[in-house]
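Below you'll find only one chain, the form predicted on its own, shown as C-alpha cells.
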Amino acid sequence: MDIIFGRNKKEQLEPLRARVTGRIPAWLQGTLLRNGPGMHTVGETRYNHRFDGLALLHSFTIRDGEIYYRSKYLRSDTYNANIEANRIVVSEFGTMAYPDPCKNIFSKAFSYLSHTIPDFTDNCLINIMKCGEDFYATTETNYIRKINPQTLETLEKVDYRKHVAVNLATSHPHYDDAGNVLNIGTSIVDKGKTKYVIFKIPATVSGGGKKGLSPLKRMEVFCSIASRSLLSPSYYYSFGVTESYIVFLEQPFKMDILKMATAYLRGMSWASCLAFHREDKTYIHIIDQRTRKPVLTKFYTDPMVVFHHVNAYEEDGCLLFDVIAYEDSSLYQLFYLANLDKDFEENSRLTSVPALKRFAVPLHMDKNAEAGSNLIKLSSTTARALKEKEDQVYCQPELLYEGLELPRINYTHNGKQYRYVFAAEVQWSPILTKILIIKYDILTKSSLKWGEVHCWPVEPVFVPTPGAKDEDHRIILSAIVSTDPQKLPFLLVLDAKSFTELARASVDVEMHLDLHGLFIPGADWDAGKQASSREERDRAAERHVAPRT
C-alpha cells in the first residue's frame, strides 16, 4: 500500500506522450482532468489522513489517437506556505498544524483566538468544477481555486463567503442543461442560525458591456434549510436533483461546532469534532425547485452515512433517489494513513460495506391513507414509504447492490430516469481483496466488470458518443494505478456497452490515486512547444515509457 498511499508523487510539468496499445475512437477528443491528494509528507511532518494531502492535478489529453499526460501540484496558499516552511503549517481536516512554534506565549494565545472561527484551507483536492467557461479545483471549505485546464496552472483564489454566507460547501455540484451550477453549503451560526444554503451560479452573465464578468459575482441563494441543531449540523458530501426537486439528506454524522471552535487550543483536529450518532435518524429534505421551498411532509429513514448520491428522478407522483450508503462513519476512519500502511488488509475490516440503495418518497400525501400503510405503489421498486402521522413518513430503501463506490452515470440522464451506474466495485471477504470497474444495470440487476491483477482503478468517467441515443453508448475512462512496481500506470479506455477494453495509454510516472474530475470535450494542448516534430515526440516517448508488462 506504500506505493499508492505513502509516497509523495512527482510532478510531470511538460506533456508526456503515453504509449497507446489498442485503438482510440477517432471521435474521442478532449481532456480528462482529475484531482486528488498527491503529497502527504512535507519535510519531517506528515499528514494524518489521506484526504489531507496536498492537491495534485493531472490530465490526459486525447487528440487524433494520441494521449499526453501531465501533472502539477495546485499552488494554493496552503501549498506555498507549507513548502516555504518545509513542514505542515496549515491545518487540514484530519491534521491540526501550528504555524508559530517559536513565537512567544502572547503570540500563541492570539493565534489560538484566531482559530475560534477557523479560516479553512484552500487546498482544493477533491474535484473540478466547471463554471461558465472557467474551471475550479474544489474542496469542502469556503475556498475554490481557478485553474488553467490545459497547463494546470493555479490562478485566482475565490472565497464563497464574499458571495453567499457559507463556511463549508460540497465538491459535488450539479449542472442543468444551460450549464448553471447548483451547490449546497453550510452557514454556521450566522445571525443566530445554522442552516444549509443551496446556491446557484449562472452559466453566463450579462455584464452590461463589461467583458469577462465572472458568473461567481452573480451567485444567488436559491433556498435554505434550517439545521435541526444550532451547534451540531450534519456533514454531507453530495446531494441529489431531479427536474423539479432537490434531495438533501441531513444525516446523523454531525459536526460539533463548540468542539471545532476549541480544537486548535486543545491540539485536536477538526475531524475529531465529527461523530456518528447511531441513535438518531436520517432526515430526507425535498425542496421544490419551482417554489424554492421544502415539501412540508417530514420524511426520514434509519441512521446511515452517505457520501455519494448517484441519481434521482420522478416517476408517477413519486421521487426516487439512489445513494451509496454506509451503516456508520467507519469509512472515514479507514483512510487515516496509519490504517493504510502495511496492516491495511487487517484495518480494512473497520469499514462497513458500501451499499447502493434506492429510496422512494411520495410527492403528494394521501390524507386518507391509514397509519402504517405503504404510500409507494410503483412496480419498479420495492422501496417503501410508511405513513406514521399526518405529516410524517418512514422510508425503507430497496437494496440494489453491495460493494459499489465512486458512482458515475451518463450525465445527460442526471435528474431523469436512468438505467446504468458506472462505479468501482470494492470486494470484501471479509477484508478488502479487490477493486474492479463495474457497470450495473438497475433494470435487469445484472453487471459487467473489468479488473486486472495489481490494478487499482479510480472513479470511472462516462463520455457519451456525440448524438448517441443509447444511455450506455459509449466510452468509459479510468486512470489505473498499479501496485506492481514493474507495471506502469495507464489510462483505460473501455467500451461502455460491452465493457471490453478498446485501448490503454501507459505513462512512466508515479501516478497518484485521485478522487474526482471531469472530461472536457475538444480541449487542446500546447504540444507544438514540446517537440518540433513527430519524430522527436516519438523518441521522447521511447525514452520515458517502457513496454507494457
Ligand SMILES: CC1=C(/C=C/C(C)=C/C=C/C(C)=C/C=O)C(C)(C)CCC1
Contents of the next structure:
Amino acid sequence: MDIIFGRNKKEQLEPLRARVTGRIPAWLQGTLLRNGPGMHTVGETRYNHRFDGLALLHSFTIRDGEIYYRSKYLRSDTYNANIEANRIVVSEFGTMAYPDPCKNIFSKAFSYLSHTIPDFTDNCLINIMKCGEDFYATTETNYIRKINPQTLETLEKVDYRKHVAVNLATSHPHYDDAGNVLNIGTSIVDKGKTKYVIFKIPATVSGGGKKGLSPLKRMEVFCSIASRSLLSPSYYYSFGVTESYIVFLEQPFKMDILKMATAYLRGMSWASCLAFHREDKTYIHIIDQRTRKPVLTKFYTDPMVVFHHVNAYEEDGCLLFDVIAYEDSSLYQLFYLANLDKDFEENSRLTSVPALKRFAVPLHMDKNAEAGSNLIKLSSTTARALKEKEDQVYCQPELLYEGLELPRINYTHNGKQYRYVFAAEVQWSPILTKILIIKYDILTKSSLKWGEVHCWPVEPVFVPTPGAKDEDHRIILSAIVSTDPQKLPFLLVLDAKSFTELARASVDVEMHLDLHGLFIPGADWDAGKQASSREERDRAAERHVAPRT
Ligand SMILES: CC1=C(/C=C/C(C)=C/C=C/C(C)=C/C=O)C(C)(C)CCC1
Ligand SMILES: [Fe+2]
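Coords for the form predicted together with the ligand, given the form predicted on its own:
Whole complex next, starting from this chain.
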C-alpha cells in the first residue's frame, strides 16, 4: 500500500509526452486538471492522515491525439513553511503541528493563546474550482489558492473571510449555466451565532479583465441557516442544487468548537474534534432559490454521514436528491496512514459501506394528508416521506446501489433529471479487494464496469461533446495508478456509452492517487510551452502588446 499512499511523489515540471495506445478522438482537446495529496512526510515528520498530505497538482493536456503530463506541488504558505523548516509546522485535518518547539515555556504559552482561534491551513489539496476565468485549488478551510491551470504555478492566497464571514467552506461548489459559483460555508460563533452561509461568486464582473476586479470581490451571501447548536455545528462536505432549490444536510456528524479551540493545547488533531452522534437525526434543509429562504416544513431522516451529493432535481412537485451515504463516520477512520500502512486489508473493514441513496421530499404539503401517510406519489422511486405532524416529515430513502464513491455526472444535467452516475466502485468481501470504474443507470438499475488487475482508478470525469443530445455522450477520463511496479500509471479514455476503452496514455512517473479535479476544454494551449496566466496577459495588455490566448 506504500506505493499508493505513503511515498512522497516527485514533481514533473516539464510537460512529459505520454505513450498513447488506442486512438484519442480528434475533438477531445483540453486539460484534465486534478489535485490531491502527494507528500506525506517532511524531513523526519510524518502526517497521520491521507487527507493531510501536501497538495500536488497534476494535469493531462490532450492535443491533436497526444497527451502531455505535468505535476507541481502547490506552493502554499503551508508548503513553504514546512519545506523551510524541514518538518511539518502547520496543522492539517489529522495532524496537529507545533510551529516552534525550541522556544521557552513563555513563548510557548503565547503561541498557544494565539492558536485559540486557529488559523487554518492553506494546503488546498482536495479540488479545483473555476471562478470566471480563474482557477483555484480548494480545501475545506477559509483559504483557497489561485493557480495557473497551464503551468500549475501557485498564485495568490485568497481568504474567504475577507469577502463573506465563513471559517470553513466546502471544496465541492456548484456552478449554474452562466458559470456563477454557489458554495456553502460555516460561520462559527460570529456575533454570538453559528450559521451555515450559502454564498455566490459571479462568473463575470464588469471590467473584470482589469487588475483587481476579481469575481471574488463581488462574492455575496445568498442565504444563511442558523445552526441547531452554537458550539457543535454539523460537518458537511458537499451540498445539492436543483433548478429552484438548494439541499443542505445538517447531519449528526458534528464539530466540537470548544474541543477545536483547545486542540492545540491538548495536542489533538482537528479530526479528533469531529464526532458522529448516532442518537441524533439528519435534518434536510431545502432552500428556495427564489425567496432565498428555507421552506418551512421540517424534513428529517435517520442519522447518516454523507460526503458526496451526486445530483438533485425536481419532479412532479417533489424534490429528489441522491447522495453517497454511510451509516457512520468510519470512512475518516479508515484513512489514518498508520492503518493504511500496517495492514490495509485488516483495517479496510468499514463498519458501513458507501451506498447510493435517493431521497424524495414533497415541495408542497398536502394539508389533508393523514399523519403517517406517504407524501411521495412518484412511480420513479420507492423513497418515502411520511407526514408526522403538520410541518414535520420523516424521509426514508430508496437504496439504489451499494459500494460507490467519488461520484460524477454529466454536469450539464446538474440540478436536472438525469440517469447516469459515474463513480468508483469499491468491492468489500469483507475487506477492500477491488476498485473499478462504474457507470450506474438509475433508470434500469443496471451497470457497466471497467477494471484491470493492479489498477487503482480514481474519480472518473465525464467530458461531453458540445451539443450532445444523449446524457452519456461521450468520454470518461480517469487517472489510473498501478500497484504493479512494472506497470506505468496512465490516463484512461473510455467511451461513456459502451464503457469500452478507446485509448490509454501511459506516463513514466510515479503518480499520486489524487482526489478531485475538472476538465478544461479547449485546444488553444500549447502544452510544450509555458503559457501566460491572466495576470501576465493583463500586464501584456497594459504594455499594449497583443495578449496571447
Ligand atoms: C484542515 C481542517 C479541516 C480539513 C478537512 C479536510 C482536509 C477534509 C478532507 C476530506 C476529504 C478529502 C473527504 C473525502 O471524502 C476541517 C475538518 C474542515 C476543520 C478545520 C481544519
Ligand atoms: Fe470529494
